[in-house]
Amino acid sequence: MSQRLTADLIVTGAAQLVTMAKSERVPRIGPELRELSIVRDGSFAVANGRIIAVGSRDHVFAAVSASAQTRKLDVAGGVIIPGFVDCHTHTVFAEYRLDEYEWRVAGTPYAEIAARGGGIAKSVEHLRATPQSTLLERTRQRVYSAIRHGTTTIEIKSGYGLSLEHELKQLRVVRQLRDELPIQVVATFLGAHAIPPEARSDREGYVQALIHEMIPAVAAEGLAEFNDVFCEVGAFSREETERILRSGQRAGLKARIHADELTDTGGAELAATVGAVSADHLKKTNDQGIDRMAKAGVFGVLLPGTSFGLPSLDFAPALKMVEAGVRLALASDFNPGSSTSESMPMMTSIACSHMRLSPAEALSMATYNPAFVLGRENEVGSIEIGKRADFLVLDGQDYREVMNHFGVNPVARVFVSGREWDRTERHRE
């Protein structure tokens, strides 16, 4: 008989232990999105930051050993879910675009806001004027807030530098946070977020700089895993997007696309053509694009906070995508202009209220599925043996309260690799 592992932590008493476990480690699609693998009166054990047993209390205590040093956590009828995986954010920025917010809620059209110098260009101006040390501290505080709201894995993009110097500045901030924080931090290069003001008379020159200078520099320094492009009227054409993405792929960066957000540019179909990991936004994607994504296994990353924040209340056709069998994830798109919230619980609430997703579908898309988007499916996204013990204890009696009780933080306690994250921004030993 094999020797039982000794647990560092044993968690008991969960009225709902939402494990998100799946017999095969593949993304959930269609009806599978509603299968949460909930264990009633559930327990699990952790050793060295990893889950070593999951099931009923009796099963867990029979499967592991306890020592005098083993910590016991009885959640007394509470709810436990995996930590949120936020797979699309723009968290490194200098400041919020508050003037633009006032204009927007007063009904000022986007074109007029842009003409006033708003939008991405304003964030570029802010970021270029901000020292890296200041960016680091501001971003650190935002990530702390995301953790308090239950995010234990976060992707962060560049895209507000739009020059080699300032894109590298953003990505170095991400790298420093990745090295200092216990959560998983994943970096994406988004130098192709917009044409910078100084290059508006020479679009091709900027595309060439992306391909021949910026992508090679990012790859050489190991600053990003993904290369993203904003494929949109006024940003980058489909042809430019493909060139930039394929350049990134040659350099070892996996492709992602901001696709079909404002107009149907064929971005979803392009994502399938180039073998992108994901196409994100997708408010204007047509049926052919949805079908191509489903067949190619491209993830659709839906960003309800952006529609809510603009406020356009024009959302991606989530139910149509579910029915078509598209792999789907939800993310915050946290940024200084259109989606100014780092709260993944709020994103799931908006997705249910406005996209008509069920609470179970929204939770699958905010935990289990986005782990695949980031290539972390063997590490996070569910409470299963071998994975990191990243989990949340909710302030409620049912996981559906996350979506139903909106506008508050439903997360009572956050655990990262089996250790509690203190709400005062310290990581408890």
Ligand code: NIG
Contents of the next structure:
Amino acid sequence: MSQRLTADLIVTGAAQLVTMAKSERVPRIGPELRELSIVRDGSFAVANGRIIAVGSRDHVFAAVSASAQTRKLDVAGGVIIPGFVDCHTHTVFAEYRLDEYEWRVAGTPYAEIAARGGGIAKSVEHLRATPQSTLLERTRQRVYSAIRHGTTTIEIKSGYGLSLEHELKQLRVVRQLRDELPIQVVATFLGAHAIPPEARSDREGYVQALIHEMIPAVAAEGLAEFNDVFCEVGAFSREETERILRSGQRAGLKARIHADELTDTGGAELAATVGAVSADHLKKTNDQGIDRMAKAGVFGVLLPGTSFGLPSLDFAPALKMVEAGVRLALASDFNPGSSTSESMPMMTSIACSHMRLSPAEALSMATYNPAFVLGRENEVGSIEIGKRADFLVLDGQDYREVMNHFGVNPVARVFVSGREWDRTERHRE
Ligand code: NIG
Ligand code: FE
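Starting from the form predicted on its own above, please write out the structure of the form predicted together with the named molecule.
Time for the whole complex; same chain goes first.
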């Protein structure tokens, strides 16, 4: 007889246990996005931070053994879902751009805000003037808040330093949080977020610095897994984007693109051409771009909080992409100037009301699928044997309340690797 593992934790009583389990470890596409693998009156067991059994209560109690130390958690008719995987954020910033917020809601176009010295350049100014220790503390509080809203894996980009010194400063903040927090923290180098003010008369000089100094330094220190470029009119051209991404790939950094956000620059097609992991934003992507992404298996990362926050009613054509079989994920794009929210529940809600995704599609795109974007599909994203026990106990009896009941936090309890996150956590020093 096979030996039964002893559980550290056994969870029972979930009216809906949304496991997101799938028979093959591949992303959900098309109609599969609606299949959540919900176990009614579900149960699961955890040992050493990993899931060791999932199913009905009887199944789980037969599959594992309990000891005097085994903790029992009865969620008494509640809902359990996997922790959110937020695969696109800019969480290391100095401060919000609140004056611009007033201008944005009053309808001032982005170009005019930039002409007033606002936009990314303003955040670069703020960040360069902020010491690493202050940035670390502010970023840590934001990540704590994201965790309270159910994020248990987070990707964080640099991109407000735009010089070797200040990009490294941002990425070292990310590394510190990766080392101290129990959640998964994944770093992306976004030195190609904008041309820095001092290089405006020599943009090629900055591209050369990215390729020959900054990317090699980031790779040598192991500070990032991904290399991202903002491919946009006024930021980086397709040709520059391709060179920067290919040099990152040679240094071992996987490629991602901020693509077709404000204009159709062919960013989605470029993502397919260079073999990028994802193309993100995609508000203006044309049909050919959608087709190329579907065929090449490039993930489309949709960021509804950015449209909402700008504010605009211009959203990525999500349903068309679902129909085309594109691999899709949702993320917060949390940043100081456009998507100013770290709440993944809010993102799923906006995705339903404005992109017309179903609640099930939105949940698949916020948990299971983004784990693949980050290369963490064997670790997180679903409640399946072998994965980390990252899960959320929700208020209410139905997962659709996450989207329907917007603007409040539906997450009652957060567990990371089987241990409950202390909601009062604010300072660790
Ligand atoms: O992903 N689009 C480019 N960059 C960010 C916004 C950065 C900012 O406004 O500070 C984004 O939305
Ligand atoms: Fe972004």
